[in-house]
Amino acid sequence: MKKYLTLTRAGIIEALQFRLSFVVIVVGNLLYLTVIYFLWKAIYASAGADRVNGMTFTDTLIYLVLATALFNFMEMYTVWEIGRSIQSGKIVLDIIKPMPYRRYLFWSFTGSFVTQFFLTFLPTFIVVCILTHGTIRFGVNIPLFILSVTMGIIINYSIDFIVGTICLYTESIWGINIMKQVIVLLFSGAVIPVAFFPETFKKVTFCLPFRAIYDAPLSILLSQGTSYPDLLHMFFVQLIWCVVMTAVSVLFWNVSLRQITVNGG
């Protein structure tokens, strides 16, 4: 693990001498969650009603509050670092390390993880806590909310790797990422909750790997009323998409390596 680690050492570094992207990072997330804020507060009082689809307005901006920390938490540019690569030919260069390629790649953003987390998430949790005064439970949830976390990083990743695997193909993914990123920020219910999906959206939604990415950890997070084996039963489906979406990102990278070209070559 030392070689791992050693790049999580290298990304904290680097994330840390660039203090002033935190700080427009806060103020943007405090505009979107100001605008998120009077956005649903219209929404319930237009619904005439304290609870829409079994959640309170405070229900839903914690859930989007929390939605919004764990996005910059686990947020990658996996994507846009294959893709400029790819473009430049440093991919080649990549591949030949003594590592593999996607484990290099998985643990030189692990840095960031542990700053982000420290710096946005963690603060985000403890404030929500305070103010609300103990809505959110701590028991058998938090552990799983860790480990749920860590299978949605992983899922994320195996996604954003098969998505940039693509552009071994198309050589640009501008395009292809941007429509991924409103794919799984509207599937995985980082924008809108899961539960204000009509029915047959929600089926879908059930049958993709997205809603495992933010949706499930937070579910289990702020799961009241909900019993042990509901809660043991999304965990174990996350657990399957992470399984499924991990081999799937390999083996489209080993099948794809055939098309890398550099310069021609």
The other form holds:
Amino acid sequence: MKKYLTLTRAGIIEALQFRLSFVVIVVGNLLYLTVIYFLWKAIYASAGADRVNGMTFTDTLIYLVLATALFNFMEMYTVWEIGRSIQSGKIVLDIIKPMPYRRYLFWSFTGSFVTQFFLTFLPTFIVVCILTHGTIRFGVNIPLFILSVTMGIIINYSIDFIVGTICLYTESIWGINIMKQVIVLLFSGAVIPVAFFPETFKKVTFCLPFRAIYDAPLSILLSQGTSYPDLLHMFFVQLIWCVVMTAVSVLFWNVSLRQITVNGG
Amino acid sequence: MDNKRGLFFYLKLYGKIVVQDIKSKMSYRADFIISTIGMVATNISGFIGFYILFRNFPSINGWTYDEMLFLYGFSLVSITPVQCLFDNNWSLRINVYTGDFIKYCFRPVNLFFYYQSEIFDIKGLGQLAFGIGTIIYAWSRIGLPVTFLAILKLIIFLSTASLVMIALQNAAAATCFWIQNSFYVLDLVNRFRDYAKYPITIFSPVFRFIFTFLFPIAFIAYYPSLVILRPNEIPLLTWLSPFIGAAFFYVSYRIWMYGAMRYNGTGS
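Other form of same protein, the form predicted in complex with the partner chain, not the form predicted alone:
Below is the entire complex, every chain and molecule, led by the chain shown above.
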């Protein structure tokens, strides 16, 4: 365990080096939030109803704001990292480290998790709580939310790792990464809440693992009067995806390792 | 130095450099194909998102669905040049950081021109096709008259509007001459592309001002597109937008060159 925490520490120190980039990220997020605030306000105004697809304006806004915060905190640029290591040949040095590559990479990202959590997610969450005057309930949903986010992180990382492994075959990073990003963002509900999807599209979404990254934790957090069987069901589905995606990513990596061709390094 | 050589010289040179770039890209065929698919996927997902959001509503703030679609197509076309012609800006910080940038400084052509001409991003052409298709579709749905003058106006306003995004990206890329990690600045500006597709009337007056003058997102698509969409009530800012585009571009070019002149290598 100690060797993993060393990686976390190194990550924190590294993340704190870039203080200016932090300011730029905050400005960027504020702009983004401004745009979605006014956009959804206009949409609700033209809908002429308090509730659209079972969500009020406040619900939608909390959902999207927290989705953005979660995204910032979960996005680790894993695919870039793996792709670049493959292209530069650095991957050889990472593979011979005395721990599995998958685990090494994950723990070296935990440092930025910790910093991002305290610098972006927590402040956003507190501001949202204050501004919406208790729309977010504090009860059993909070510990469930934390568990659910943890599983979301694992699923997200596994997907990233699978996509990164594909780079071993294609040696293409940009295209693979952009495709992954587009698909995950759309189907996970990070840009538009899943509740707004048309019926057939919703059915497709329910069969894919991406919803378990952002939509599941946020639905659990915002659940009001949702029955416990429903919550447990969502939780259970998330758990299954967690196990499946982890297994697939480990297996795929082990098979692909034989493929590796290294160009110098 | 740039004044001595004519436009023709630069066009010919550009053609030659681009042909080399395309040849080298074609040697990584798999990467090229995957990147193109990635670009198409981005556009399709943009459309799906747009459709999901607006399909249920006849109009948003006085903008019908078809008008919004026109604006969307307009923004797609207007951000194509920055994608195709100025993609090398993304590598600027790496070139500056590693010291490779020095090689551009010793060529007897305009530095900015030479640097940007090195990369031509073909996959942006897919986006151009998407955008033009959307504009034509929306145009026929709205039932706007198709006249020579209207098309001429559209072309002029599209090309000048594209200068705004180019200018923003140039300036953002040039920050790497002063700060180490300029990726975040570029990424921030890059996100403006997505905001350009909404009519600025949805914002409150304060933010309308901000998005017009501080972060001039409204000039990427909103103001210039009014010349076609609202031919009877064109605001002054629409008529000014071509000049604003050109002015922005010139200023960004100056910033870029100023930064490049400050550059003195990393000594490796």
